[in-house]
Each structure stands twice: as C-alpha cells, then as structure tokens.
Amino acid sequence: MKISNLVCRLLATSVATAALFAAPAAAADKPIRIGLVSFLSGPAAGPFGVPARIAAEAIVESLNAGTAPAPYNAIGFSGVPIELVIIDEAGGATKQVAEFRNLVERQQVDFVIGYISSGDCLAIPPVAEELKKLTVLFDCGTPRVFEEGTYKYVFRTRPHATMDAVAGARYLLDTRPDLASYAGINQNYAWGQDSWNDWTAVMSVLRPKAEIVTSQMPKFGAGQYGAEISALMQSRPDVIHSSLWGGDLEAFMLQSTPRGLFRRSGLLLIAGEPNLHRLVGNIPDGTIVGARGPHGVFAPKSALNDWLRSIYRARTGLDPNYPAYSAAQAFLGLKAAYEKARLDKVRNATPMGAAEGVKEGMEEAYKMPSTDEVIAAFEYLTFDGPSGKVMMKLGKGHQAVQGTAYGTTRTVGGQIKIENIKYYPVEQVQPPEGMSSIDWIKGGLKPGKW
C-alpha cells in the first residue's frame, strides 16, 4: 500500500467520522422512537419500574442535549434526537404481547427497550422475531431466554441470573464456611424457579454437605406469607435464600421481621438492593444483599457513574438503584451499537485513496443505519456503562456478561449501608458460550475465558 493512499484513506475516514457525530438533528426525517416498557403500576412499580422509567427519561433528556460523558456525548443517536413511548408492564405476558404489537404496528417505534418480569421476557422474543423489531431486554434475569432460544432481533444488556446465584453462594460460604443448612423462599414463576434451581445446584457443588430444610414457592404477587414464614421458622435454617423482589419482598419482610424469623436464620437477598431505602427497620443487620451486578453502591468510580447519579438525583433526590443502572446499560448499549453501525457505513462508503470518498461518506453518514446493520454492530459488542464494562458474549453475541458484587447490611443513622463488599469477576460467575448454566454449574464451575 502506498503511503499517500493510506494517508488519504485515514483523512477521508477522519473527516467523515467527524461529520457523523456532528450531524444536525435536522438531517434526520424524524426522531428515533423507542418504546420503553416498565412497571408503572402495581407492587413492582415503586422499587423497580418507576426508578427505571425515571432513569430512562433522564438519560434521554441528557443524550438529546449532548451532555452525557464521552463516548456518549453525540446528540441523541448520532445527532438524531430520541423520543420515548412509555408503556406499563403490568398485566401479565398476554397483555404485554398485545402491547408490543401495538408499539410496533401502531406506534411505529424504531426500537423497544423493556421488561423486568422474566415471564414477559420469555413471551416477547418470539413476537419480536415475527415483527422483526430490534428489542433490548433491560432487566429480567432468567437464563432461559438465550439458553433455550436463538434470536436475531433480541438482545439483553444485563447478565442473566446464574451470576447472582453463583456469586451469592460464593459470598455466603466466604463469610460462613461452617454453613450446615439453608432454605428458600422464591416466587413460583420463571425468575424464582430458575434462581432456586441455580442456587441449589451451586450449593451442591460448593457445599454438598449443607442440608436443604425447606423450599417455599409462593405465587408471584401473593401478598400474604404467613404459611411460608411459619414453615421457615419451623425448619430453622442457618440461612434463607430469596429472590423475592418488588412488592413481594416488601410484604415478606414486613410480615416476617415482627415474627422474629431472622433471630435464628440469616438472610440472603439476591435482588434486595432496590428495596433497602424502603425497608429501614425491617432488614436485619448482616443480611447479604446483591444488586444483580456491580450497580448502585457497588458501582466503580467513573464519569459515567457520576453522570447517572447526578441526572437521577436531580429528578428524585435519591441515588439510582439497580433498575436505573439496568436502564442505563440498555440505552447506552443501543446507542453504542447504533453509532458503530453508522460509523461502519461511513468507513465502508469511503473508497481508499479517493478524495470524492469523503463526500460519499458524509452523505452516507446522514442516513440512518438499517436494523440489520445495528444488529451486526450490536453482536459481540463491548461497551462502557455506569457500572463498568459490558460484554455481549453469550447467546451468539446477544447476551451480556459482567462481574458482580455482594455485601452485608448495617443500619447507621436511619439508613441501611452496605459493608464488607466483595467483587467476583465474570469468569467466576458466568458460564462460557455454548454451555448451559446448569451444565456449567454441575461441571464444577470451571472459570471461562473472556
């Protein structure tokens, strides 16, 4: 290759890239419409759905203003503003399938970001494939989405729940190596079933002598837990594992604490972080708590973390919880994929050594990338979020992986603090590509290569 041709190529790409990220919003025919689906009513709204919606609105406002930190400081998506269409996730999977069709066929959204419930996350992907709509699952945990199916149009920008069980068990045994017995209370649907199955499988590998004394599986949204609390008290486990979340977790804690359940048994809450500020006085000191990733108090110091905390506090006066971080990962992951797809269009449209390629590249930069181009850019993408690096490494590049963290609670001055934090890298808590979570666990949790 001649040096002059190389210089010309680099100059052309540099100029075209600058044009890409400086492109005015007027260059787009219309804003990019994103359907956001989150719980806005019901018991899951307060600690989960509403914080996610607040974060999404704050993020979109900041992105449209171009005030997010690099590398997300281009206005909107590559200069094109974002418009949200917000839908309530309450109502069950059948209703959400109908709402999804409405978002695509009537509201004509360009992308969909959503779903906290694992049941909804299992129901939506086949419909997204049918309608060919790029959909980002932002919070749900069941590993079955990509372990039981292969999808072109569906991505999940947060790790699945196997990570929570593996890291939770490691933390428990790091802090209580003499553990002799445990019990569980988990919701009787995909999320609770998968969490308990992963947990018992991990414990059978890491602490095979520990006895399972009882497993309670109340229905999702049960509200009353008297019988389950009695069974847990009678079985007297060393620790109680729970993946209860939202209003179910709050109801359980408000009913179990006065009865003295935790005077004898410790507690491990896989998804407890969003409820901490709502349950002061009802979360016993020493409770092991996770945030389903290095989110919230577990998040590392960074410009992106400072940004999310700042824009969220401006709206609520509170620090963002992990559903807010989950929403941020979805929006930033989609933005990173979109802008990579657009940049790839520019590079591909700039012939080597041709000065006119700059003009062609600039013209190409003003065009929105196709869904297929965004999908190609999204697969196996690595991007930065407020809680650190996110790698799309599982599910043929459609499922994110991260490390995670756990800590224990202590109430100080009327607030619940997290202490004794321990971090677990991704290779210790996630199965490698091509292996199911259960097979990886039963095979001895051998560290993968990332």
Partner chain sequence: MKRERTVVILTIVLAAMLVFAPFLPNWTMFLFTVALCYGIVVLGMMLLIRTGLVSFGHGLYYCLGAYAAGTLEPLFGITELAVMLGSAVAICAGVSAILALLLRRYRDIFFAMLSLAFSMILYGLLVKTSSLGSTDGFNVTVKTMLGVHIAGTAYERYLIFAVTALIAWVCAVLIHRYLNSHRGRLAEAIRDNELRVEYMGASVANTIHLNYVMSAILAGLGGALMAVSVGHIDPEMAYWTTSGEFVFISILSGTGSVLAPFLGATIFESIRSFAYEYSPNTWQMALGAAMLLVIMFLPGGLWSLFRRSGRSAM
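Between two forms, the rigid core is the largest collection of C-alphas that superpose within 1.5 Å. Model, not experiment: these values are computed from the prediction. Positions refer to the first chain, counted from 1. First, how it differs from the form predicted in complex with the partner chain.
Relative to the superposed rigid core, the position of the CA of residue 234 differs between these two forms by 2 Å or more. Once the rigid core is overlaid between these two forms, residue 307 does not reach a Cα shift of 2 Å, moving by less than that. Remark: with the core as the superposition reference, the CA shift of residue 159 between these two forms stays below 2 Å.
Alternative state: the form predicted in complex with the partner chain, after the form predicted on its own:
Shown below: the chain alone.
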C-alpha cells in the first residue's frame, strides 16, 4: 500500500512536472493577462515610468519566447504566455483607484503589477483586497504600506525606503569619519519629507554631534534653485543630503555645478542612480549614490543580470536603471510564485488513497493555480532576481528585503563609473519584522534576526 502510494505520487509528480516545462499546458489558448501600471506621462515618466515599461515589455517578450535563463526558462508562466495591459499612472490616487477597478473588471486582468508613487501604493491595497486581485507593487518606497496595514492580496517585490537613509548614512560615515555638519535639499512632498526625516533620525543615532546647518525644501517641480543654492553655499555643510530625482535633480545639478557648490560640500544622492548616465559633466567626482537594493550599476554579475542588461540594451541602447530592475523583480517574483504554486499543486494532487484517483488528481493538477494558491506560494518566497536573492520576509511574507549598496562616482573618459562600492546586508539596513522603521532607527538600528 505505502509503496504503491509513493510510486503513484512520484509518477504523477514527474509526469506533470515534465509536462509543465516541456509543452504549453492545457489552458494555453488563453494567455495570462497582467495589468502594468507605470508613469507614461508627467515628470516621473522619463526616469522611472518608461524604463520600467520598456523593461516589462522586454521581459514579457523574452519570457514568452522562453529565452530567459534558468530557473525562468519555462515559457510565460508555467508554459502559458503572458499578455500586458498597460495603464498610465498619472493623475493621482483617486483616478488610479478607478483605473484599478477598470483594469480588474473591465479588462479582466489576472494580476496587476504596478505603482511607482507612494500615494498610489497606499490607496490601491484596500481596493485590491476588496476585489481579491493579486497585486504586486513594484517600485514605490514608503514603508507605511505594510507597517500600517496587513494585506492578503498585495505584495511588494522591492525593499522599502528605510534602507536608503540607513545604508547611505553608514556609507557616508565609513568614508568620511570626520563629518561634522550636513544639510539637505529635498522636495516638499511626502517622498522628500520622509527621506529627510529618516536621514536626520539615522544621523542623530549614528553621529549625534553632526550639526544640521540648513534644510531646503523647494516645492516639487520648482525648476529654479538659485536661492536654495545660495543658502546651501553660505551654510557650508560637509555634505548635502538630497532625495531629488528626475528633472528636479538635473535642474539642481545644472544650476549648482557652475556655481561651485560642490567645491565646498560633498553630495549624497538617494535617488540619483536613474539619472547618472545623463549627468556626465554635471556631477562632481565623489558623489555618493545608491539604488535601494544592489540594482543597476551595483548589480553583481550573474546570468539573470546579463540577460536583463542584454534585452534592455537591445531596446534602448542603454543599461537598465533601478526602476527596470524593480520591474524585472516583480515579474520574476510573480512568475516564481506562480510556478511554485503550480508545482505544489501537482505534488499535492495525487490522492493518498487508491491509485484510481490519479486521473482526477492529474486533471486537477493541470488546472492553473488559483489566486489563493499563488498567494500561498508567494508568501515568504525566496527567489532570484537580476540583482541577487530577493526574500519576501517582511509584512507577513509580503514585503521583499534585500541588502543594498552605495558607491561614489568618478567620471572617466566621458562615462560615470561607480567606485568604492560597499554592500550592506539586510540586517544592517532593514528593521526586523513587527517593528516600524522609525522605531527601529530611534532604537539604535540594532540588527534583527533574519
């Protein structure tokens, strides 16, 4: 009895597994529809939204062709091709909630991957729960999503923003142990405020004696930074912290470099990585940059990394920046969860009792996994991304964690190189489960158990 059971299970598993990877499954006539929500217009489109969309399209094309490296070499998801429905993220949270409903109900997507803006990432999860639609937040940073709420249908495959300040400060103090003063220039909206608050909190723990000489808060999209630059120059900080991004960052750099601001002060850019290639000649050597996770220039060499770089380069002629890595992580994470759910289904399908149940078991196993099954597989999953291992370890298994890296820029022969890269493991830069970021920072940044 026992042995025949075992044989049946083994047989069923191996047959089904082979079927999974060898040929498109039974339901292959209907592709899996994934809604992709990303900025296609407005200031966030250039640096974030469009690179993410291009990466998503390239990845889907490659996955559908089955040309991605192992373990992602099965066609589509478990042999079923994927189809993208792309929506613009512009317009604010109210419109995005409406669009999310349309995407789910009118467009009948199976999964949603999206959201770069933190406001959208806070507004969407309750609706995803209501509509019971598995939603992967792919690029936004606010830790509030899973620190203030618990969700069943919502995942985020990218680490949250706390590590920006923590790793940035560690790197800064590692490389400039004599630091005595700092200043900030951040946009006056949630992202800039949070970034600066995290930063001052971390610095007050790691270097309590350092003096804050000025905190400039220009409004989002201000464009003109003359007075801010004067104020920064006159206060002569050792280093300037900035979470400016995209066009605002570029305008600030264009206006401050000719004025010699960086001959007086160093610069640390929290979100500068997507703009690096554009800032050649307008960024001082020794600028500290990070990418929230070892993405882009920080990504260690691997088959997956080479794959992403080559398919992205083929479309744009550029190297992928961190939003492209975020998009890749979301698609690969979902694929990993989906295929794991499929495998788990096959493994559990064969009945424990009589051998005659095998047929029904096989049929059941051939069916695509349900959303609940994918969720069960996704929680606490560890998967490989182009920048290394991603672990879904926070937010009850719904929030990804990764280590991160910082480095300094040097312009060599018209190209910006990153030197002195230092990697920081998860426990040094992320709060442990069940503790809010700000409590963890104020409590002295004690490494948690992972």
